[in-house]
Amino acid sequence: MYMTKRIIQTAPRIGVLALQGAFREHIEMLYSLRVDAREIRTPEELDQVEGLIMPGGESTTIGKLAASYGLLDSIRSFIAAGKPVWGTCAGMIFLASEVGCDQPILKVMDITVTRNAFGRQRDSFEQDIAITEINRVLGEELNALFPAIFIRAPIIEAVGTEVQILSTLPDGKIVAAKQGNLLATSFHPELTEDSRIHRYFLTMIDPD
């Protein structure tokens, strides 16, 4: 069943993809945020928003549909005209040039993610990061951490050198990072009642 879709007349437009997985969750936050947040299942739609989040869910499956509905090359286009796009677990899996394993994927953001690297269902597990960057940049304490909540949990392995790293585990795993207009994270914000990294990826909507 879909979310009865609420207007906000605000600026900006953030599309959630909506094809499977947490999208609702994301879209409840935003809405938090008197943000305009829209349901993207098709190309048509994903042209009246000005910024993407790719939810968790099953990477696999998201990518299939995603090449059903036509939205492979119209989400790649939107990219490369410079509108930012964030993937949260599996939406970072399908942002990503390497998986290790043949999947449909947008192969956008010069990162290297293993699937499933903590282990199953049951594995899943909450920590506190430290997101140094992204408080400074939404002039919060540099040193309040997040509460990261890890299901099913990829990991990146590798950046290229474009890639800023924003947050890692206190083993050095990476679970954030961004590149250019591309916000990538392991972990799902959504599911937290801190908004931090939310309101970071509306910083990097172009106001104009």
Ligand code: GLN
Given for the second form:
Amino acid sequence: MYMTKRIIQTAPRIGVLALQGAFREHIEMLYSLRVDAREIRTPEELDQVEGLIMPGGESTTIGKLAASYGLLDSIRSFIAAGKPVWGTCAGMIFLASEVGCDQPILKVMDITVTRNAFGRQRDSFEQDIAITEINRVLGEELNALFPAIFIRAPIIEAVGTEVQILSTLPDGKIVAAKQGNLLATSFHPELTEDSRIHRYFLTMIDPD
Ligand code: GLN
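Compare with the form predicted alone: the form predicted together with the named molecule:
Now the full complex is given, and it begins with the chain already shown.
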């Protein structure tokens, strides 16, 4: 209840990178939280928002399109200015410092990512994961699991010392992490009815 009030009062403008992938689903989730959500395709549009979500999709395509729209340096400057950026799935790959293959990435978050880490046998699956720290920040019940949807998902193989691990699978694979104003999840919260990760991202937006 408190969170909802705060969002209405501050009405943050959040951009969703809309080059390819599941951007509409993020916009719908943000609308349901009464956020002023906007599709971002140009550096000028990025200038108008206070936070950015980079969706899942195909990271090679997103990277190439971002480069050709002149967005690589704009997103890096946006991050350097302290504005929050969240990458889901392909968006997380796009944030990484290392992905083990040659494709345009931002190299802004100190994480090493492996693409398609679950192989063909497990192309897509849903698993309940622990998000204790996120629940703590939101004031939700600490042990309430999150229904995470993984689609040809990447995982985080290694993190730098500045990175806070927010969630792992039972086998220890890292699937959510935060580094300062950067948030990365290997799954797709925008495809669920559960708004907790979106609400957590909103807590990272500076209310001023
Ligand atoms: N496997 C995709 C990639 O490497 C990511 C999948 C997704 O975003 N759902 O870009």
